[in-house]
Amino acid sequence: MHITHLSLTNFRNYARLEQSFPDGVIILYGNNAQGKTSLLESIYYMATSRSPYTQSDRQLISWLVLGDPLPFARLVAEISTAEGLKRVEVTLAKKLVGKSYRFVKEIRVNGLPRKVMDLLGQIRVVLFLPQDMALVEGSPSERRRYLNITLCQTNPDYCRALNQYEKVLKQRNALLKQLQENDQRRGRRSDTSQLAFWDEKLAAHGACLIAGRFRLVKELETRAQAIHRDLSGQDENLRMRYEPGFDVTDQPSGQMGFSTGDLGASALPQLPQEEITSLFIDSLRKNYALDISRGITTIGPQRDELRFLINGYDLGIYGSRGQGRTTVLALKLAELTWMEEQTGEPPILLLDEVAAELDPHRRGYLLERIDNVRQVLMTTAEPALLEDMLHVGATRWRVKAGAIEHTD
């Protein structure tokens, strides 16, 4: 899979861009705030329907047109895939919805209107950026988001289950809030039978998420371990521990932990999805009193956790910055291999200012491993750090003020 042409209109600092893309490694260099990262962001946005840098789609539209009556941004990519050529188009526009104006996202694939969910998987990418240290040091939500984006690009069933789970969770939480208010007003416990309907739906979708996340973590760990050993000189052993957010084994932590090769007391990895559903329903029912008192669902995939361990020690607590960078690099390279195995073709690799974050050993290892990737886009403010890539036919483009200058 690779992009053959990219068109941007009013996206960030690109008023208008029409650019054809070759295969292989493309180095985007130039000063800061010129548009290097925005170019990668546009590709990632079309692949995942969201930006890695902002939660607001409005911020993606060029500030030069935000004062217009109906500002808009348009992104179009033409992609060559194993199935043939594909055209993906995303438009962000301010439109009248009901009695108020808001920004609306419209999707077209090969000219046909599609839902936002249908966008996922049309373009598959692996993004590596300095902020990825949050996968080790950040909150659990950062790690859940990583698992979701990776799986949604390769597994439509998982993506649909995630979408439905979030909808059902909102409905169940609304009912819990209502029951909480009823208890407080009446001074007695409400009838909980209304929760049974939402329990079954939540558990069915949640079981799909849990099973998908465990398989992903297990398969990524196997690949990342070998890469991590190479990077660390065989001195460190990387483990990834997935902790589903509901109690099956009655552990004091309230979570069920397991990892590849060491299942511990948990038998969940060996269970079919139907049994995970049943266990989830039982856990939801046991938590009725707590959920109603708090007015929110306190267990489930929305509370899942993923931990990284080096030689048995939790990296997020005891690890150094260097160990964190090595782990993230190993994880991203493992993701690259895993995604190719799942889909039959390598994803597009996006590297945003990563070279400056890595020491010469890790940088050299990265450049060696990506040599066979079909298409790689790398940004840097210091092109000298990537001189080795110029000897293997890398394309160099200078980015200046939202425009690309060919320097080869």
Given for the second form:
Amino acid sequence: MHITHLSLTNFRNYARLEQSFPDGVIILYGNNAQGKTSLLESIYYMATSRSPYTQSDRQLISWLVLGDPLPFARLVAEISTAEGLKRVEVTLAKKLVGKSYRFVKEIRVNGLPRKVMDLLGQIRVVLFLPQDMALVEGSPSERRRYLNITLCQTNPDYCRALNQYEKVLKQRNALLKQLQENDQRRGRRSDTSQLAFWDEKLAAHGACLIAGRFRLVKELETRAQAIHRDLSGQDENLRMRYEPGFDVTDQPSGQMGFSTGDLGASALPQLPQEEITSLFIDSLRKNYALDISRGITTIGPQRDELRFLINGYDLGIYGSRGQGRTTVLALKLAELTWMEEQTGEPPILLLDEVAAELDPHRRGYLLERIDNVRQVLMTTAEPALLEDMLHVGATRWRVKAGAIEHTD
Amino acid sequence: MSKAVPASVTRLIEEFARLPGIGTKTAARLTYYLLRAPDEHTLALSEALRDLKTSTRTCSICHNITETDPCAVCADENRDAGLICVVEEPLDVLAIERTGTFTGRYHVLHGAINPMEGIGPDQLRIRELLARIGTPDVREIILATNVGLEGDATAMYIYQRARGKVRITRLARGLPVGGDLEYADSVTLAGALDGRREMDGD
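The structure above corresponds to the form predicted on its own; please give the structure of the form predicted together with the partner chain next.
Complete assembly follows, chain above in first position.
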């Protein structure tokens, strides 16, 4: 798929942008703080309903209009896809909701109002940022976020399960907190029967998350492994290990017709989803005392971990920065081919200042591999660095003070 | 509010603005409408407002809002005392009464379990419901709480407590009458598929 037209109003430093997009490689260059990254951000935001840089939608609205009584930002993309042309509109506006003003997101696809959840998957992107280099050594929450965004773009069921899981988790945690307070006040064990309903819902949605993440990690691993071998020479073997956020090794062995002793936690996601659900419920029940004493759900996908191993060593702990970069590059390229296979067409690739982070060898490899991608947007302060390595010509746009200048 | 507006007018505008679905503008319009309306009209409204609180109470049996205790439904000998429809809010009773086909009685919980808002079984009329179930003439309870996380949690809680004592049913989930399949949202449609029934010709 590729974007044919983008229109931005009051988004970051773009007061007004109307821009037609060619396919192929588009290089955005120019000085810092001119709007190169904001352009990528606008596309990513329409694809995922989130910004990679901020949690608050308010910050996306141009600060020049934030002082207005009812400030708004509007993003419209026209996309050419395998299923035909699409028009995606996102309006972000300060509105009176009940008694207070809030920033409200309104979405239209082909002119029809849609929910946020229906936005995901309309535009599919793979984003590669300098800070992604920290994916390997950063906190587990960043890796979970990565898995969630990748899965939500391709799998609406996953997206729905994630949404429900988070709601149930909040309710269950609130209930645990109440039980904790009851325990402390009355000095006796409280009635845990109320937890049963939330356990069931949590486990059913959680099992969907676990199964989805496990499949994704497996798929990414095989692809990333080959790419990584190509990049690093033959002597390094990349493995990705998905570790669900609850321990099944304390299950009585043979209970589910297999011995967990031999397989460990990593065997869990190979089970059918219903079995994951019932193992999850069992684990939740076993943890009642701990969960209540802490007032929070201590097990589940919100605690999942994803590890990268090279020749058996955990990269997050023992890896060098160079190994980390090679791994993230392999992962992103794996994501690109995986998403193409899942959906039948390559996603849009967004590369933010990646040239600066990669040495010429890795950079060359990256540019070689993206030959078949329909549309690539990359930002750089140094366009010559990229152009020398491209097989085909690229469109060059100079970005200056929230406007695009055509230099070709 | 500006000094051009007398305090008693401001006060009513503020009171109206506290109501759900009413903003300051609508509140001001309502207030000035009442100012201009005939005296008896405005006084009738104020009496109605006062009576709303002074002459209503909750029924000691079903906990619906009523003027008499027991309420008209609970006192009606023609209504089946063995069949109890359990709902979250008094408005839900109105919705079911409108069907004109329900001949049993009600039990109003006044809410649904919602831990995040601090609403647990003790804040609802669940204990009273269980007491009613304990009497021998109750044959069946219909759980008509909303479909959704909180309504389902409430239904499940009641089910666990009442299981084995009485027949327990839950409202069916499915498609609205006159609804085209192609317009049904996928969650509803999936629910309707799950809850499909054997055709019987009679």
